[in-house]
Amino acid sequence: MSSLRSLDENLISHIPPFRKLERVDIREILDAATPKRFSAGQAIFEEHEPAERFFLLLDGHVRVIRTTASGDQVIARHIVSGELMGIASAIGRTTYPASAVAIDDCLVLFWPTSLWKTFVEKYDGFATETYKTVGERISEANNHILELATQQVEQRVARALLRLAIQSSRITDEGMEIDFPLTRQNISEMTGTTLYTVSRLLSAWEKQGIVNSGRKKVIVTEMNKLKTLADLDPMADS
């Protein structure tokens, strides 16, 4: 895909915030967008930076990170293709509340923040859909708080893996393989524990045949057993 040619409408026409729009609107939106590639490890935007752009991840995986004064890192969430990011502007912020780092090679579109207002006013359904996204992220955050405050490390790690397996995995003959590189350290930063504890848990689960993991790789082989560990009803799907 060359950034010289104009972008294909099918790129975004199926993505929630744009789904309800007419072809002409999509055309307009794409013409205003700048595509950009990021390679693994590159920062897409940084915490505290002025929020001058908002982004749509077209391909790849992004980690959203916050860092404390004392240097500890926490992974707030993972963004998968089709999701908007850096939508601080939507909620009246002028700086990004967290940093976004490309996990693998990523393709994103971005727009200047000044266009946010236009999008909301001009394109029907865009506002509703994106505010729904904001709502979902609040819920996620609150669930995370509940987990951190009430659950044991084992449950939290189980839940984190389940979420990733559901959100972003490919089916292999072994099970559901999380489809981006993920280290013990990463998992510990998602769950507020240490890489050592995660390693021990994964080793134990491997012996019980629940997961199958390797360097930067986790395959969930027994979803239901993992759900039991997460203290979720193993019968409930999704």
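Let me have the form predicted alone next, following on from the form predicted in complex with a further copy of the same chain.
Excluded here are partners and other molecules; the one chain stands alone.
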């Protein structure tokens, strides 16, 4: 895509940081943006590199990865279309705190970080919604740390699959299919456990009719049973 003039303002007008803005403001924001496509597996930005840009994911899915002091990779979260990422300025950083890697083919818009202050000061609701997002992500990260410290492996894996199914899935004849490529290795990196353990759990859950997994694919076939494994109320809303 060579020009953003082909992008209608309605494309981002429903996204929280932009939904309070007038069309003229959204047009101004789009005119300041640069579109870019990333192929599956391609890094959008790297941990610790200078945060020179911030991004909006228009299409696709992105995996956020942190590297531990021992060199292990940990999947911190997943980004779906309509979410901002690389917003290091929102937490007072000048470098990216994690890497972002395209799970599938992605289309993003990005802006130079030098425009961050302008966006915050000029556009109604941008700061409020963005800092709300930051707060939610910090809370999510803290909960993840607590899960790693206090929960059994089975519970952690079940909760991870539930979060993904709720965040980004499509309904199929079999159940709720997580709608981006997901391997058992990915799940192990999300939950702080081994590939062997994840494989053992998924195989057992498949025999119980709770999930169905294949090559880079996971379908939750019995949501209430998975909630029970995650120690959540099966009657709770998804």
